[in-house]
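Take a look at this single chain in structure tokens; it is the form predicted on its own.
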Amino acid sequence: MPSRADLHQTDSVVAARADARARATETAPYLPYRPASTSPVVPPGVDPAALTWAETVAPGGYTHKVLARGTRIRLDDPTGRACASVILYNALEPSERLNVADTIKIPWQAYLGAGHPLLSGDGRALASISADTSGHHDAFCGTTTDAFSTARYGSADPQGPTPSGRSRFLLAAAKHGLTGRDLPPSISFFQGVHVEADGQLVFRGSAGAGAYVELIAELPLIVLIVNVPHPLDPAEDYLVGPLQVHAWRGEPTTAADDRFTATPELTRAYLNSIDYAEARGL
């Protein structure tokens, strides 16, 4: 057994193993919590034992997860600097994915908020926004590209300090057998954009520290999230804060929910999702 003085040396297999094991209890500020119930920042009112996903995503980081229908997903911006860019897929048929154009066109509303569905191109609600204390979101601009990040920050290297949103999405997508051809435009939470009367896109930034958004998975989902600066953020530096993610089991939207009958368009989107789920015994 190596002595304590030998720890953190890696000049042999035995020393490398001892070094790795000596670090087993070390923690980092940005990591997934396993089991999820060990999260140090469990959302108020949520039983830690009910959590199925808990993670703090680093600035410039990404995460991904497959979630069951009915799952509640909560995104928290503890510093007011997070920018959660999100893409959703039907986990049973990933060719069905978030359609940002339909998400703002079908509900007749370009600005995301509580009650808004996140629609696929097949007219189904993949998810819906059940709570929102931010109101500063964006369904127009997508995330940053390699060309943008290289021009703004000098590099878009996914392993470097200033990765682009697309490079991060590519890494997350690959974990589910998806490629760049499978990446649709994303939506962004916590960094707002407003369209002026002349069509100009104006960056509104954050609502401030402590805002959160909650989603309901209306179908089984593949969720991809990246946390990089918004492309319209005027800051020259790569400024983005941590993002907290939690999920727990729940029930999807039903006809007894006010969201279901809020508008004829929403009723149809939820009916389409329910029809799909029932046909597959979900």
Second form
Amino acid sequence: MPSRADLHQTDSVVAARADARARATETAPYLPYRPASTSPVVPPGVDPAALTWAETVAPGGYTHKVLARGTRIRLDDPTGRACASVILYNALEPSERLNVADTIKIPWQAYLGAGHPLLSGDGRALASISADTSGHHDAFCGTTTDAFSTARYGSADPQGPTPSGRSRFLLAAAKHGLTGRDLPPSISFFQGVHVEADGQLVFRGSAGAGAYVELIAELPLIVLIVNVPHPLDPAEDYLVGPLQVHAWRGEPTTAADDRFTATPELTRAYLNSIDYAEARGL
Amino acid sequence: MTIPTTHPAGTRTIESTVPVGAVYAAGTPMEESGPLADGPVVSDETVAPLAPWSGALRAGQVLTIVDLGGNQSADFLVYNATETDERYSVPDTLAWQANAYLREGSVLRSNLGRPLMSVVGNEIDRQDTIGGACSKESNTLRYGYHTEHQHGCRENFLSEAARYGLGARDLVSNINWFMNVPVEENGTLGIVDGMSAPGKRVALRAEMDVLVIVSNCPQINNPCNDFNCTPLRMIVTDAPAAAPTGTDHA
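Moving from the form predicted on its own, what structure would you give for the form predicted in complex with its partner chain?
Everything in the complex follows now, all chains and molecules, and the chain you saw is the first one.
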């Protein structure tokens, strides 16, 4: 069997450069599409020209993006095995970030779904869940740590086959000047947990292949997403599917939207976000 | 127990136009209780209603929190004392124990999955760590803009954390000792009447050297403080002295 080196002629700079450039014809199942309009799986009803983010995140992978206010974000779980753990920050003042406790306490609802806001600790909606065909999500368990992954899988090496979610978040956060201090509890889409009467957290897993979730950025956002197995996933193996991410230009929630007036708490959350945005000239 | 509302010299009452939050009604029953752990008492402090508190514990020491007036939420954060980037994590704590409530035996885990403290004594059926802290900002969502200038736990956390060089980046979802947040079958959750009573306690053993920051919750818009903010008692005890094991004691 020939070595990999035998496949390449790289004994001079000119040859090495030609060899390197020949690599551009290769592809992979998990990659960003740039420009985003070249996505092979544009969400139905979306103008490809409006896309600002199109990416398929690898199992065990992560991604991150700074998005304008009003951006629509769609996460797709094509195999039923994705687990999209998400942290959001106000891109202009990242000390404002997702607050999971407020996100479930203020709407009086522990289970995330369409119409649910993703709230910061500053009394504002960072994002809204505008559509959801899964209903299997989790705001309790966060993602895995190295300690947890090592206990479960025997290793958590970030370069290995069983990385932890926190180590992925650390890398994503670092790309935006953020550190471990800046990682609050995350929420997970596509893998559900149910709370029993005695408090037991029961893993409900996925709703199946083909589910998606749509979010609206109510403020300019830093979005961090990691795609690793849920902490309560009982599988002995590290089985997680790819995650498709799309985003496109849109408008934030206004008083004309039904969700604005759905509850008194939501109305004030949107008023607070709009107040912030208008004061900043956004 | 009295609230320090008088001049330091005790000579006259200070008047103020500041709309300070309401505290407990005169005649509220109190039960002093005592440490819920054996061992010599290292410190014994009372946290006034509405006030923050912090303390450092060495590994092995136990913090007993006494709910003197009953149903007074003690909003609680804990950090690795020497590396504060390591701090309490609700999801790690819940996922490791696969249960949404804290009880005796619960391990308070860090964002690295390591034990910061353990619940070694508990006199409440279940303790809350999903309800988070109140804040001026979230109060406007929950109760209306008229609450904007009411004091909140986030204010207490920020002011106390600042003493250690910690700030908004360092506040994470917390524990609410003595608060009751049931999650119903359909996911409905919320703060309801508490299950505590005057003198009820929880005891937490430090599993490493830790920094504890507490807000004696000032919330007056829901039952987390029984609409009657009362003091908390914080007692730190050392581990009991080991029994003599030989004859080599001087």
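Between two forms, the rigid core is the largest collection of C-alphas that superpose within 1.5 Å. Numbering follows the first chain given and starts at 1. These numbers were taken from a predicted model, which means no experiment stands behind them.
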Original post:
If we fit on the core, is the Cα of V14 displaced 2 Å or more between these two forms?
Top reply: yes
